[in-house]
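Here's a solo chain for you in structure tokens, the form predicted on its own.
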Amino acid sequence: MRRPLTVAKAPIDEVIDADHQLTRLVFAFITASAVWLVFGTLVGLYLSLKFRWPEIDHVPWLTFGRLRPIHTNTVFWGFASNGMIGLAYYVVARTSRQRLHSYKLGWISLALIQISVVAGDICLAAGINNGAQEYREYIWPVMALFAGALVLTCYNFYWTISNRTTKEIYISNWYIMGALLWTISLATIAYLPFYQYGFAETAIQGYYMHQGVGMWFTPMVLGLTYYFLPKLLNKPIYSYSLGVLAFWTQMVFYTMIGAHHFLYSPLPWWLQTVAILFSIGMLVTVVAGTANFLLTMKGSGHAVRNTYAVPFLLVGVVYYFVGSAQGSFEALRSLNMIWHFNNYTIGHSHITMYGFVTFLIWGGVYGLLPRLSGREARQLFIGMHFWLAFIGVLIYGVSLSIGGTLQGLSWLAGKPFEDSVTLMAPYWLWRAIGGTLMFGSHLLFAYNVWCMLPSKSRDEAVETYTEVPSAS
């Protein structure tokens, strides 16, 4: 008897009697946020590539500047922001018990993020960018079409949520609505005039750069997880309070850590020390988030081994433990002397951007469209895709750790410039072989989300699954 490639996983139990329209909805920005995911990455494993050959091309706009921020823009504000939006729109009307407010807000929000990637992305290929500016490199007409779809959502989830027939507000509320507030005040104060000079311009960059992630991502992703984690597992979250205490101390110790990026800077000192106090307070969030989610899997081990969708969120909470931690830590100034302005920054970047962030949307996706279409994607394709993005992440997070740490320690022995070059270029090897295991998961992760549109048409490449309708 042949023994099965993968280990067999439980088939969807039902099928959601959901809204039609709001399953259109969902899969428009599952379907966005999986096709430039696979253009972003793909962008950015030619950029590994020339960290190993940089001889490679001598294209004016396939340089290393114009390249990379077209790689970050995209996965940002294309490929993660429009996965977490999908998914949030389903979460607060199914946790509100209450029909969307307006679908075609919804729509009008999708084409205005889309634009605004497009947009963003072509200026930037032509040398058309708002400075070097991390994370912010879009020119401000650009950056306002994206702002403006926060708004038109955040303006629809407020009256889905004020319209529930539930008397409370479900927590995954809380940090969805707290994510879209936080960033639509974020890129106001980003792109103000007066603030584009000089050292002002410096730490306004620091809050930015450090709050797209801790004030975008990071609650749009754990709201999500509030919802989807409990109800993959069939059973509550651990404790309502820890999500509350993380919620606020998130809302209260991440507002001031973006300075730590500008440690030894000309940046005021009391600012910088600030930061650091900060994000050291900022273990608080991490430990309460990471405890009630894990303590909420206790004893659910059956789960990990039966579905899919639930090694995916494991995956990303482990690693939003791990990648939080390790920035709490690089933000003391012994420490910051080694790591920062290397590349251990760029490994720590990818383990919670990716690690964490991608890993924890992934969940969502896998566990929220076969239960809206009714068809899975095959057992094999999500298993390779899980174990590709998995290896791929931890490779290349290990190994620019470990040269990040050794090219510090170059820098801070006084050694000439070439040498650190020298030394990292094993690790950029291995950071290509890990980034190639990665973009080769994300077409995999395309294929799935084809595999579970709602389409009557691809009996032969999907699984097809009996409608029990469900009330949860």
Given for the second form:
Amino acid sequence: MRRPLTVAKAPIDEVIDADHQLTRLVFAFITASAVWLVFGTLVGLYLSLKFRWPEIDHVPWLTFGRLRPIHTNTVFWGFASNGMIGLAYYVVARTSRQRLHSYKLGWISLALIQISVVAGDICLAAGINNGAQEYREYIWPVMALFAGALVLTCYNFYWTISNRTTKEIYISNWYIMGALLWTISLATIAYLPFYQYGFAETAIQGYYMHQGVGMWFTPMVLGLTYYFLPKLLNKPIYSYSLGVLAFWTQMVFYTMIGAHHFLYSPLPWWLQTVAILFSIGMLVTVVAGTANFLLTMKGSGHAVRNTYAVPFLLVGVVYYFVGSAQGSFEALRSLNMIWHFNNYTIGHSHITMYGFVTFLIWGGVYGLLPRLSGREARQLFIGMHFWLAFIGVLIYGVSLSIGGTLQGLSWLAGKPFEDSVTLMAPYWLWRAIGGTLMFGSHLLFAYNVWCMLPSKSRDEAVETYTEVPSAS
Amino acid sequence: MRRSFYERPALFFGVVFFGFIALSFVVAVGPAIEIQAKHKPLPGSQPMTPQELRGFDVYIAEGCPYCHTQQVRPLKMDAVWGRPSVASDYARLEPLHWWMETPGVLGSERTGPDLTNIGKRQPSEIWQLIHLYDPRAVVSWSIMPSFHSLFEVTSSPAADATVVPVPPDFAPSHGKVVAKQRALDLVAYLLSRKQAPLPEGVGGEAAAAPAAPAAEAGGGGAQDEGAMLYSANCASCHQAGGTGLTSTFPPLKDDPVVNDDDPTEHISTVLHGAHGRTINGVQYPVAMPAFKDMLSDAQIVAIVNHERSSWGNSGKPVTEEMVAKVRKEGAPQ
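Please supply the corresponding structure for the form predicted together with the partner chain (the preceding block corresponds to the form predicted on its own).
What follows is the entire complex, opening with the chain shown before.
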């Protein structure tokens, strides 16, 4: 039977014999992730409407300045972090061919993350924040809970990897462990107050807001993709050496470039120049990583057509290249002048966090969950999720990139500030349209996750699975 | 059998962990320590008063920095907001609560105007209050939220209450709008946002940085400059169409002073401001700020000529010599 929007995909051909406890833990993380995605992007969508209808409400805790950090922090620490960590619990144990070191610590980590996001969001709604510094808005007592979850997870993973029954530490685990170690250090450095008085705050903020994305989300999803892509294609990764190159350059280059968020600020000029040079250097990392993934996919067009997880991974890899290359160019002084301070950067952050990070998480979720539970979501809904999200973020990214560029050019031409606001009206409307499509896809994602949840007992689940007739 | 580097988790992850920390000291912690030690507040700057600090707290709690920068880059396109910011401009910032770190005010988005010099550019407390209550009452194109929660509407305001003269189209149907303490504090903070003068020889790293070539681009002709300066300095009260706001800010369209062949009073008003004037039978209670320290003679020429030639006005154009002369004469008694 031909389906609208989606081609018929092959049904899941295997149910992994993972242990029950791990399955439950992974599903708990992914469920939490889906809930936070719906909540966080509902807030984001509502915010996008405020650009068109600023008088939409007069409730203090719904004002733009309080909701914006709720949106960003919820999708960062609630959606993406839960999703990545949940998948990582599976990948680390699986690639180490070892039982997870401690399930109990896994559940405590899960609880700590949820408590921190709930408490952090409530504080933000009440106007209690850490000084309106982007992505470190949660106050330290709240962020300490989140960091605690990372420490426990890191400890858990370390001993699982240490007790592995394989010879090598698989490359996914480099990235996953790296991301955890880096983010624990990063959160500690960013939240210690002693060297952050006066303008010194900005030196740490540039470093933090950059690494918060680039040393947490980026390596996490890359590590997951190094597992899921070869697994789903049923062939090895194209080149281990490219992966090694990408890993070390990620660590060295990416760490150096935080100051590019404050070009032309009073930060030391040498620091800004270092940031720009390494931003260009990042092209090496990105090309190595992207090429490795694409060359692995080469010749596997059938997998893109016949599975629903691989298309998500393909989009994520392409956006990894697009978003990162865009970031390198934004760091050039001549272009930064035009693209900084306006909606171009908002487009960029969604191209990266959404097109890249989120699509790779979805690829992992759709690749893994049915194999764990034996229960598939309806293919039509997965297809609709894909296309709504894909078209949505395309509209979002294109409209804000064009609008933002025009804003920058308007300032450069010495036009009144008013022009840079009024010219955005159509682009903000398109952004809201793209955002609506994206949000719609998230509702479908949440429903799909619900459909994939394991039934009460594993045996029952396998039974249910075998009753599913294969699609043709 | 000897295990390779990649097979030894303690060693491998140790390098990954400590390597990152070492790099972090080079690009973040080290520079932060140096900046904190090196940059002291400018001699001409003042610490915030207790009220301004309370207002700053509101500014941070409400997330104002998400749309408003306080960062002037050493670029021509930023000159409209003030002189290039230097590290010392931020030297007095520190946490406001035990649970908070030093607030970040530089910002990454300029969805609304930069506020580095808002206390100079728009020093009218009444304007600020109207604008907070409903930004569109004074800036028709604004997309800023209305902060109604900083105000209360009451039919019988206390004798010492600050009643906000919200224009009729934007006022509540019954009662008067009274500013709560949080609104007054926030406005006090905003009005304190003025760049301190740089002492001789202090340029800061940013000001000493080589200007980017493209920074020279843009600007356009004098006509454009007048429109741009008017938009940045005057339009928030007198409005883009020169219409003013009924009973609050006088119109410039068809104004007798703007159309007077003798430009002295027009120039003098821009230079020295005005207070309590009655124009065409209407008394305007809100004071207009003086622009003599903010704008050069050439900039005042551009603004005055823009006003004299727009919206059907037909005042004779002025020259820099005229402005210099009026400036020299000082404020009218």
